[in-house]
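Given next, in structure tokens, is a single chain: the form predicted alone.
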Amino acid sequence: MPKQEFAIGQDGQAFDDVQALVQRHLLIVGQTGSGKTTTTLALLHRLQELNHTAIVLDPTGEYRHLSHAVRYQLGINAYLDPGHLTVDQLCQALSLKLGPVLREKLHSAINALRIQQNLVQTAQPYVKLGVPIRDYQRQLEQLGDWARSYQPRLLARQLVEEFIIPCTDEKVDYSLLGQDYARQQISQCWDTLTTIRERMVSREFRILFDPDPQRGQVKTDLFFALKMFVSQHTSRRTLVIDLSALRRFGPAQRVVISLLMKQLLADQIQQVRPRPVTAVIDEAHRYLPTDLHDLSTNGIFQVLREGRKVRLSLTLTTQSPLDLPARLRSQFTNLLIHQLTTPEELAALSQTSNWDRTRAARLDPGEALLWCQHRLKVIRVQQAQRC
């Protein structure tokens, strides 16, 4: 791979401290057609020359050519373990709007489904009559860590059994979980029942978590590709993981994107030494949760917050700042700004507040505004060779 310049300032001479730019968060904005993929491109050739890890989260496929990179794409050869998300994860991935009662019972029947296929090791729903309290104590207690994996694909099964209840009259006996199903709970429950059954088909729920396995065809659990490619260093590579199967399916694209963000700064917490690490996601207002309330819990903010302690960073690209919550873009101390076309926009950014912000909007494709260790330049960067 030969070596090229990321970058050519106005002066003429080359800016190629690509590693300075990517030790602290960096933010790439500027309009469609102004140069955000062609920079994100080049970006990527120069830290595979200088042998820095970088995982891209790719929610429109636009990476999946990108050379000298391992591919991971969701729905064809990786798949996500449901053992990952919590209730309130999986009701978001799969659109489910449970009330109260129904997402304690989702809770209890993932419970039941993994001591099913862990501790019992049979894919059939988990009977509940008739079971001694004691003997199911017994068995969550046994559930660890290494028990998170059930299958989804029972769960509407599933929750029927939970809908269980002592006997009326004198036999009862209250040592067991129950003795019959409380039939008026479950016809009232009956419609939600059904759109869960109906969830547990959908494409979505298939491309998710690969409930039938073909023969002969395998798939990597995404959290395990990740841990994988985080603990051991491999020479000019970059990891792509191919989100592009749920583009019509946002709140899952959110979840999963949020999730693998959690989990690479846990990895990265979790490693005595950590090599430097760069995740790159592109257009990633898209994948913030719309409800503000819910930020400070998601993945991409989270990381934003405390990457750099474990020397993670992450490098975002956006349309416009604008598109960004306050809270989140005071996070970015390094940006690449390609032409904006109004000057709220620049003034959206803390580190621009002294620029002539007339600039961003004469800039070519190609062109940005480059501000990285406290200095401003006009740059081009160049199109990657390779990538």
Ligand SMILES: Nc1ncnc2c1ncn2[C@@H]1O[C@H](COP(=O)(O)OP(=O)(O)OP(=O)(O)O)[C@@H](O)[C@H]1O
Second form
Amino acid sequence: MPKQEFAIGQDGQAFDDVQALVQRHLLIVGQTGSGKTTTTLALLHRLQELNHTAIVLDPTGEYRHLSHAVRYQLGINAYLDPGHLTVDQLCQALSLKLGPVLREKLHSAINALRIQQNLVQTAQPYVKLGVPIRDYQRQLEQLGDWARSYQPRLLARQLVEEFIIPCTDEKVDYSLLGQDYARQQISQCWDTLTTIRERMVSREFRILFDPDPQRGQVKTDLFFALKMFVSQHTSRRTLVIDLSALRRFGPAQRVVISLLMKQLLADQIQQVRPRPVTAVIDEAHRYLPTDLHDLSTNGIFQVLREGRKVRLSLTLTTQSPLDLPARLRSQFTNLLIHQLTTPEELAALSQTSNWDRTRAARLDPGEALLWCQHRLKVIRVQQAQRC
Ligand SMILES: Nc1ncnc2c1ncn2[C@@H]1O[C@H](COP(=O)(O)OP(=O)(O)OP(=O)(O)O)[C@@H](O)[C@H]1O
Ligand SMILES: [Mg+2]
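Rather than the form predicted alone that you just supplied, could I have the structure of the form predicted in complex with this ligand?
Following is the full complex, with the preceding chain placed first.
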């Protein structure tokens, strides 16, 4: 098949330097139907031809049919080990607001379940009544990084086991974890415990955390899949991680995308001579925290700030620059601007200060204003041919 350039300029000249485009963080914006996904697919096709490594976090499944890609689909051949999530991240994913007592208990419950899964090797909760503190501490000390996994569906039952207290009579023994249940406290938390139990057995969370093979296909932990892809020299240099199974559960998708971005950054940092990698997220505004205080702990923001040092760049698409917090917008050097309806949207990008602010409103689908290497071009992106 003859090679197809990425785009044609208004002057009829081809623009094909896609590596320059993704060498820096690239923001693709435009109203719905203006061509963002088509442009991203065309970019990915050209990057494939150039053997450039690209990792697509696909929250909608739109990149499922991208050819010549390594593909992981959550719930089919991929899962996420819950041990990768901190207590805070787990609460965010479950949309749970817990008070300090229950957060502490959740932390202890996760440790108890890690002991059950990795040391005792049983799929039952840890009954702590009558267990000597010394024995429990010894088990905790054995929990290394290798023993992160646990059974999340047991969390609510394990939380009940965390509410234990010493006897109130002469049989009291302070060398034990506890001798009786704190029934009143358990009753007070019962609603929250029920919510946790229900969420953990809901379809979305079973899909997310369940490592059991389905339809005869082995499932791979997404962190492991990412690490292997980044560190190994396979011939296919595009990885698509399809998270569409979580489509109706935005908070969980947001946490997973943030975690994967952090992990990708960590994997690149670990490489002695990292190869250039471009991460791609479509409709990214949906996956950014709404609370600006959380921005600095978000993986997308961390990659924007620190990725370039380890040759990791980000390509984000979103409908309007105004969807993104200003601190995040300012991290993009390169811009590809499809049709934007209002001049305020263009004005939100600092690079556009000398431009005709109404220009972006007159673009047809597939046309774009391209800002790359400090030069402005008007281009028409060439729709990638499927092969
Ligand atoms: N480069 C192009 N050449 C020709 N047609 C195009 C091009 N880009 C987009 N189109 C047309 O516009 C339609 C919408 O494009 P696309 O799905 O890429 O938009 P989008 O900005 O991703 O929309 P959304 O915000 O709804 O996801 C395409 O189905 C196609 O018909
Ligand atoms: Mg789209």
